[in-house]
Every structure is written in structure tokens, then in C-alpha cells.
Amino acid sequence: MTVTSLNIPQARANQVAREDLVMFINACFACTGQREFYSSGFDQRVSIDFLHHYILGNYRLLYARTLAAGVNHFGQAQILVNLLATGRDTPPEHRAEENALIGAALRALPPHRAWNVLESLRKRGVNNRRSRAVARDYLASRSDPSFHVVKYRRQFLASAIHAHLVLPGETGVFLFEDRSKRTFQTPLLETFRQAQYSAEAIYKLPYSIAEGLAARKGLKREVFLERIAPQMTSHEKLRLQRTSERAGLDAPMLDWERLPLTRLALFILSMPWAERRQKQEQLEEALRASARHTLRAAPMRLGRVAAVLDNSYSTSGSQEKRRRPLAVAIAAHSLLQEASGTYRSFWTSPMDSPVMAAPRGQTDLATPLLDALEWKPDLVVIVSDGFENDPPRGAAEALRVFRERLDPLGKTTIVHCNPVFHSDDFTLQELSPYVPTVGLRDAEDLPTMLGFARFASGAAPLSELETYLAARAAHFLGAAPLPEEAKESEEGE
């Protein structure tokens, strides 16, 4: 039985639908199915799987349009697999839009995520005409199919067999025949063949492909890293900074400005304390440069802004997401600092620089929140997992009094951004019913989340949320420019 089939008043049905969708979209922003500080990975996966199937069964069109809402890659991949596995349930009038959203979202995913989606279809035995067409179109859309066939050859081969793909050029020969008995005209395929016998050829391959071959051939790690450095991407260079230093090599040169902001914050937190202190100015400038680069891609103009940032012990995260909540807080601080006319940050455990942040102590959000409100900002952004224990619910009570007694007209906007999905109740841990709570996987999503906050607050009706998702879907498919309303939301107030 679906929500819409229940015998309840229409207004209440609309409210339930709006709350369901907001809960689902928030979960898709924050949840990655990995272990968190307060819950296991199994709990996370069970909760998010239930949410996906509940929304898919009740609001299929809006479920598909969520692909365009900016949710994280884990959530997008789950939506794609679920839509393709239940294609027969798609209403005919929505089939064209759903197909277009599936194709566009799959093409926009990072390649390893996209191939995981196609592999998931094979494992679930989904082999209908639409899923085969999606696999065919995805392969045809790749500008560098030889890279995919070499790097993802196991998944490529399995998907090609499962979806009955017609393979271009020499791809079929490379995958299905003995590669040692012939040469290839495609440069990367031929280089990969030569690398089976020649160490020199390994250094002509992209790093991600060459690393496995180098290990198999027993090449010395320090020699390999030094010679393969020109073939590395910026992400690979960042990941190998520590490895290179341990091997006694100069770390690969990085373009700090182009590094993703949250990933840069995670890298800073991985550095030894003394090294962070030694390079403090350089790291602070790197954060500011990355924030400016992020804002050029997603502009956000803000006025007088205060950020209340949680760096209590629970921001140490889990083994799978080590220090990620704290990294999100540092990255959000840098982004808001660059986007605001006037800005101040208020940490639960103050420090002299964000690059020296560390997860420590109990969670006292009330004290920095009161300090922030006393400063009289236009916007307060709280970045926290929502669990406060020093004192319990201190910030919640402060927010209640502020909203009821001091600012009943809501002149000061307050938004709680939570990077942690709470699996016990399928949603994010709220600080207070007086402020909206939105999910935040990466600080780079902050402009989108500030725009989405009005739906989480309950101020906007279901019809407005449906319009918002339809507009984002049209923009995502290139059928329309971003509407003014959505554009203003993304730019912030």
C-alpha cells in the first residue's frame, strides 16, 4: 500500500510526502553506507536501502529526479540500479524523462562508480532491453574507450558479455583473444601489451594502470614513483604525498588550487602535528585557494556570516571515514570565509588556525552558538553531527529561546549542516526543531544545501519541492537553464 492510496486528508498526505522526500534527499546527501562514529556500516546500509525502496515504491518520478538534486555518488549509484531493476514499473508518460536522467547521471559518475553500477546490474541478473541500451550508450559516450578497457578490463569484459555489447575497434580482440600473439594499432592497448614484457613501457601507462604491473614485476617502489610522477593526476599526487616522503623521495608537485576542498582538508588532517605547524601558512593559503576555485564553479555570495563548528571527539569519524566530519567542518570554514562579506568562526574547542584542528573533548555547541548569536550575524551555519552532551541539549534550548523570545520573525537565518547519517531513525540527527537540518557530504555542496534548507525547514510546500526537483532535472538534462529561483538558492542569500 502506498502513501497516496491511504484514506487520509490531502493536506496531510502532501505533508507526509514532503517530509518523506526531504528525509530521503538529506540521507542521500550524507550517507555513503560506511561505518560512522555512532553506527556500524551494516546499520547504515540497511537503513539507506529501506529508504531507497520506500521512496521508489511511492514517488517514482521524484525518486528519479533526485538524480539531478546533487546527491552524493553513492546515492546516485543506488538510484540508477534500482530504477533499471524495476523498469517495468515506469509509467509510460514518464519513461522518456527517466531514461534521459539515467543516461545523464551514469555519464556524470566517476568511471569506477559507473562500472560498479553496470556490474551490480549483472550481479542482480538485470538484463532487460533498457539496461542493455544504457550500457551500450555509456560505452559509446566515452571519449577514451581504450583507457576504460585497460583500467576496468574485468568489469568491462563482464558487462560486455552480460549486455551483449558490440565492441569498437580492437577492443574485442584485446579482451577475448591472446594479447601476446599480436600487436595493436591503438596506442594504449599496444603500450599495455608491451608492458607485460618491458619495464620501460610501464612508465608510459597512466599511473593507475601501471601500479599493478609494477608490483607484479617487482619494480622498486621508490624508482617506480619517481619515474611515473609525470603520468599522475592531481588526486593521485595528493594521495601519494606521504608515500613518497616515506620512500625518501621529493613529493609530487601539487596544484593546490585545483584540489577538491574537502579532500585537501582530509590530507591536512593526515599530516603529523609538527609538520602542520611548520607549514601552517602554506596550508592555510592552500585552503583559501581551493575555496576560491570552488566558488568560481559554484558562486555563493553571503553577507555577515557566523559558523559554529564542531571539533569534538566524535568528529574523528570511523575507520572507514577517518576524521571526515572534522574535515568537512574545516572545508566549510574556508568556503564560508571566502564567500562572506564579514565572517567569524566559533569552534567547540577553539584553536589558532583551522589547519591545527583536532577532534577532542565533549560536544559543547551551546557556548560557541551563544557567542555567534551575540555577534548578530545575518546567517549562522552550524556544522555538527548533532550529538551534544556538554550539557545535553544545551544548543537546542538556546535555539528555542532565541527563536521564541529574541528573533520570532526569523531575521537571522540558522542552518544546521550534518555530515553524518543517523541510521536508527533513517534521517539526520537534528539539533532543534527550530532550525532546518540538511545533509552535507562535502563542503563543496554547501551552496546547494543552503538553497535546500527552506524545504527542510517546512516553510515550502510539496508543490514547491516538486517544482524545484523538476527544474533541476530539466537543467541537468540541458533542456533548460537553471531557473532564477533555483539559481538564487544556489548562490545563497
Contents of the next structure:
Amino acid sequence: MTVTSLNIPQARANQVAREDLVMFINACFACTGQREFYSSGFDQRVSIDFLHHYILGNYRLLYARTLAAGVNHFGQAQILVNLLATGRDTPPEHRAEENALIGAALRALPPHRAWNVLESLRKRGVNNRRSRAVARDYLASRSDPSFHVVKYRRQFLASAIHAHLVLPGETGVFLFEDRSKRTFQTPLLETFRQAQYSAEAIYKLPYSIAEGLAARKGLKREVFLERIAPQMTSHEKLRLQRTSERAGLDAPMLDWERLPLTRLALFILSMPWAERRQKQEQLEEALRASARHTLRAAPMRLGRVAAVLDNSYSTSGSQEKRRRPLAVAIAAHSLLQEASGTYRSFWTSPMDSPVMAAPRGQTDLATPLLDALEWKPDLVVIVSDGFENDPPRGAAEALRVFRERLDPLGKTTIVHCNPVFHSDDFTLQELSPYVPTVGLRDAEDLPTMLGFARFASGAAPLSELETYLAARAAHFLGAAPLPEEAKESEEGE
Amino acid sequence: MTIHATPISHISLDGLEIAPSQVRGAMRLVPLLRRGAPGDLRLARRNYRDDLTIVATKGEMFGRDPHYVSSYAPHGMVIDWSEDGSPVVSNGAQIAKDGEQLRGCGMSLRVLSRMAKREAANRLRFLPLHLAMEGFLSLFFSGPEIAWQEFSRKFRNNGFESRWELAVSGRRIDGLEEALRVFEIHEDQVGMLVFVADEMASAFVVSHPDDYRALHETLLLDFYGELLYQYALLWNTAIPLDISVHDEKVTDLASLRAEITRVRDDWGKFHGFMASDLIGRTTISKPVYQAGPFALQRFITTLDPKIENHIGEAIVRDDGMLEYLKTFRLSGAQTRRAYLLSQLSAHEWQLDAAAEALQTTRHELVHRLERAGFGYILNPQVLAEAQTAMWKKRRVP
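Form predicted together with the partner chain, following the form predicted on its own:
What follows is the entire complex, opening with the chain shown before.
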């Protein structure tokens, strides 16, 4: 059943469609199916699953195009699996575009996510010509299959069997035959084989594989960490900073500026107070540099900007997303600071430096919001989970009265960015219907989300949203041209 | 030891600010704030992990005096104070021995001496809520001074048998744990009013914000009346309340700010009103310990079966400032029991006089006493007469 097939006025149908899509895209930006401060992981997954199936059933083309909207990896993976599982429902005229989007999105995903997508096809029993072609093309697009076969052995094996993959080089032998009985010509495969017997070979493997082998061999943690350091990715280095320090090693060298902004903020929040205080200037500079780096990739120029930032206790997130909402607020602060002509930040509980932020205290958004409005900015960005309690609905009332009585022409643009998906009502917790609410998982998405806010506010009609998504899809596909082998898959289902 | 404190006549929140509530499910948690706490009275928690706790109320641990027995005493409170108003450091929880711990048959038993016991020059240990509950249970415990023939011989000779009341741990209150987990503690918060389905459940106040932060989760370990256990199961939302800004008063940002401040204050006033059956209500209290300028007292609100009734304990500074408060809400049945006894006691245990005061008949009063679980204090003949009278009354069309 599609909404348009019901006998209701077209204008209303369009409005419903727009609201549905905005809700869905917002959810895909914020939700990762993990536990949040106010809701459990199970609630989150049930809620987001429902939303996916609802949008897939009603707006299939737009659902596929959401892959290009820049939603988070968890959302993209879910869209890919859902699309591949229901290939039969694709209208013939959209088949080519959908296939291209699937291929491009899968290639753009981080490898572990992509392999998880292929593995979950097996778990869900999805096996059609298109899904097999997608797996084959994905493997063909990898420049170094031996690395993938070593690092993602389990998923590689699962999808090789499931999709009847023709495996390149020695990977087939590596996967299916007794590895202890023979040697390999491919260096990495041979190293992996040797690492089963020799401690020396372990240090030539990627860190994540070596770690398990080292533990099995009983290698000393300090020795292992010191020698494996060159093999680590930057993310792994970041994750192991603390471990290395505890083991009494010099932490692996990190290039602060190259770190993604939100991840850097998360890392700063994981530091103890004393260390943050000691390195305060260095960390502030790193945040600014990382923000500048982000802005080079996605340029954004803003005028007089005020940020209202939530650092109440609820920004401590959950066990699974520790301090994420606070990290997003800090990262957004740095990004806006670098992108604006004039900038000021207003925190719910003020502190002397964003580096020293802590999730503490009640949520009083009304006071910083009024402070911000008094400063007369062009743009106010509110980063908050939308739950306020001192007083309840204080900022909501302030926004309503401000919009209705003090600024009816909307001279000040106000956008609410919410890093938390609220599973109870399938959407982000809104502060007020008078300002648009957009999802924000990484502060790096801020330029995209500020552009998207006009759809969330209801100012732009459905047709404009469709054009926006179509343009993003075209850009996405244009930016990553299809390789020859992917074309065949279009003839698939 | 002489206690020269004057008993408090009512619980007052003067000096504390009531902030807007935070709602989660059926739980409405109302923070109480105090700016500039002097820090000369500090509380700490001492954990007990025993299956059974016995308190010798008169101090002699294994003597013949009445003992208070509880299957649920997860922690004690330790206060440290200074006489001259200088801040003290709270370290009272660090003491090796408190009472006697006995082990055997896979369980542990702790025998404590006194509900409130001085441990060092300026340190006192007491059992929170149990102090109030023990006071409640021992109300009118000794029975009548004149041996009226209406009462059973055993009661005339010995007073009441063991009295007991049922309470539920906070963990059993559906949704309380979650509500306390997501509660955002204010910077200056020293207390909390707990409402379950918008019924006043408990009030908790300490002297210093740091102590509150440390003791926040003990709200979950406290015990609550069975009524609140049922309310938490019956309701899954609090009543939606909203206080909005008066549009017509807003002309610029300054007036908008004033309106938001007004909304915030209105929330506080409204919560004060919601708790008015405890706050400001006349209480009967009894000082338990005098610690420098601080008087530890236990109290019970004047019993009225038609409204909420609370028991609790409080520490009040000599200038009237509330420094510690913990209350327990009595259920309807608990109130009725205490109310009947209080009426009997007020009329010197004369059934006829008490019945008259209650605007009922002697037989009806006997019937009510029996239903409240006090049949055993009455002479069997009096009970039989009342039963016959009630039967006859029922048969008349």
C-alpha cells in the first residue's frame, strides 16, 4: 500500500510523505541501534527497524536515495540489506539507479561494515542473482583481497559460500583447505600461516589479527604493543593510547589534526581531569586544527553564530555510547567557531574551556538560549538531546514566544541538532515545533544538516526534498563512477 | 544524657529552594536546592550486608529490653559535625566495628546497640528510617495504666506483643531505579521529594550537596510503603503538567526571561503544594540525640485517616534550619492502626469514651480494632458481644 493510492487530497499526501521522509532521514543520521541515555538498545533497534520497513514499503526510490544523503554507516548498512532482501519490489524503471546506489554505497562503507552487510544477507537467507552479483562486485573492487581474507576471515568465508564467489588467487585455498599443510605465494597469507608458529611473523600482521594470535601465544602485552605499533591504523592507535600508557610505553604517535573531529572530542573526554588541564592549550589547538581540516573537505561560511550547547548529565550517553552527545556538542562548538565570522557559545553549565567539559547538572536550556538571543546572532544552533527539565519545556516556551511575538519574520535562524534518536516515537525528541530538529551523529555532518534543516522545518515542499535527494544521489554516483563489472549486476534482478 | 532540644512542631523547607520536577514513567522526582551550605554537618553511608539486623533499643545488646528486628537494613548513616560551625570532613564510614556480627547457617546477623549511637566525640551513627519506624512501632506500646476489664489479661500485664509493619524496598518500586538513574542532579542539590504517580512517597534532605550526590542512590535502598509499590504497578505515567508563558506579558527578551523565571518559580510552588500533607503539617516529634547545635528528632504527622500521613526523622539546627530529613509514608491500614491506638490512648484506654470521640458505638469500635489486627488485646467476652451486636445490626433491613 502506498500513501498516494489512498483517496486523500494530494497536498496532504505530499505533506505526510515529506514528514515521513524527514523523520526517517533524521533517524538515520542519529540512530545506531545502540543503547542511549533514555532508552535501551533493544528499543532503539525495534524502533529503527520499524521505521526502515515502513519507508521501504511506501517510498522505495527515496529510501534507496537516502544512501546518498550522508546518513550514518549503521543506517546505510540497514538500507542495503533491506533493499537487497526485497529486490522483487523494485520498479523496472528505477532498477538501474538502485543497483548503482547499492554498489557505490557498499564500496564506500568501511570494510568491516560492508562484510557485515554481506554476512547478514546470509543470516537473513537472502540469496538472489542481484545479491550474489553485489558480493562478487564488492570483492572485485577490493584492491587487496588477501588482506580482506585474512582480516575478515569469518565474514569472507560466510559470503564466499553463500554467494558462490569465485575467489581470486590463493584466497580460495587459504579459506577452504588445511592451512597448515602448505605454503602460500601471497606474502600476507604466508605471514599469517607462519604466525601460527612463529612469534616473529605476528608483528607483520595487521594489529587486529595479531592481537588474538599474540594472546594465544602468551606474548607479553608491553612487548607486543611496542612492536606492533607500526601496523596499527590511526583509529587503533587512538583506542590504545590509554592501554599503552598503562603498560608503561610511549603512546603511539598520533597526528591530532588528522583525527576526525568528533572522535578527537571523544578522546579528549576520555582523558583524566589533570591531564586535560595540563594539555589544555594543545588539545584546544588540536580541536581547532581538526575543525579546519573538516571544513576543507566540506566548506561552510557562516556569519554571526551563537551555539547553545547542552552539557547536562544526560549527555553522558550510555555504556555503549559513552559521552557521545557531549562529544558532539564539543565538536560542533569547534566547527562553528572555525566556520563563523563572529561566534559565541552558551553552555547549560558554563566552563572555561570546551576541553574541560563534563556531563553534569540539570538541563536548563532556556537561560543559555535567552543569553544567545540577546546577543542578536543570525544563526542559533542548539545541540541538545531535547529533554529539558529546569523548567520543563522552558526553552520550548521561549522559542514559541520568540517566534510568535518577538521575531515573527524569522530574521534569526534557529536549528536544533539532536544527537540522540528517541525510540518511543520513532523520531528525534523535538524542542519545539517552531524550530526544525535534525539528527547529528558526527559534528562533521553539520554542514549537511544545516542544509537539510529547511526540509525539517516544513518550509520546503516534498518536490524540493525529492530534487534534493535526487541531486545528492547523482552526485554520489558521479563522484564514484561505476567500474565495468558492476554494470552487469544491473541486469540482475 | 539530657536532651534540651525543643521538639519540632512542623517540617519546614525554609532555606531550601524547590526546583522543577524531573519525570520518568510514574516517578516524579523534585530536587531541593540549598545555596551555600556551611558544611559543618556531614553525612556518610555505612554499608551493612546482613540478612537480619537486630537493634537493642535501650543499649544493652543481649538484655531483656525490647529489641527492634529488621530483615532489611542495607546501610546506616554516620554524621560528623563541628560545634563551632567550621566545615568538617566526612569520614565517618571508616570504622571497623559496629555492633556484633554473628554468622552461621549461611546467614549473617548484626546486633547493634541503640538506633542512634555516638561513636566518637563528634560522630553519631544511626539507622535511617528504622529510627522513625521504631518510634512508630513503639507508639503507645506500654498499654493502659489502669487495668480495664475490657482488655485481655495478657495485654493488661504485658502491653502489646511484638508489633510489625510491612515495607517494600525501593528496588521493588517499579520504575524508581530507572528514574533515579536518569535523574540529573543539580549542582546545589541537597534533597529530593519523591512522588509515585503524583502521590507523595518520601522526602530526603541532607546538609551538603556533596553528600547528596553520594547518597542519591540510597533512595533506591530505602524502604517505602506498600501503597506506593501498588501505585507504581498501576500507573505508568505521572499526570502531565504544564505551566506556560503568558504571551501578553512579553514585549522583549528581558520580559521573556522574567516570564521563564516566573514559570520556574511556579513549578517550585506547585510542588510545595503537592507535598503540603507533609511540609508545614503539624507533627508530633521526639528528640533522640543532641549533637552540638543539631537535634536529631523523629516525628509523626498528626494522624488523620482521610489524608496522607508520614513518619520520619529530621536533624534540625538550633536556628530552625532543616539539615536532614527522611520520611516514610504510611499506608491507609498503617494509619488506621495507629489512629485507633492514638484515640484509645487519648481517652485513657476507655472504650466508651474513645467510641464517643470517634462518633461511633462501642461495638463498632471493638469491631474496628479487631479488623485492624488488635483482637488479641481485647477480652474475648467483649469481642463476642461486639460480634453478636454486629450480626444483629446486619440482619435489620
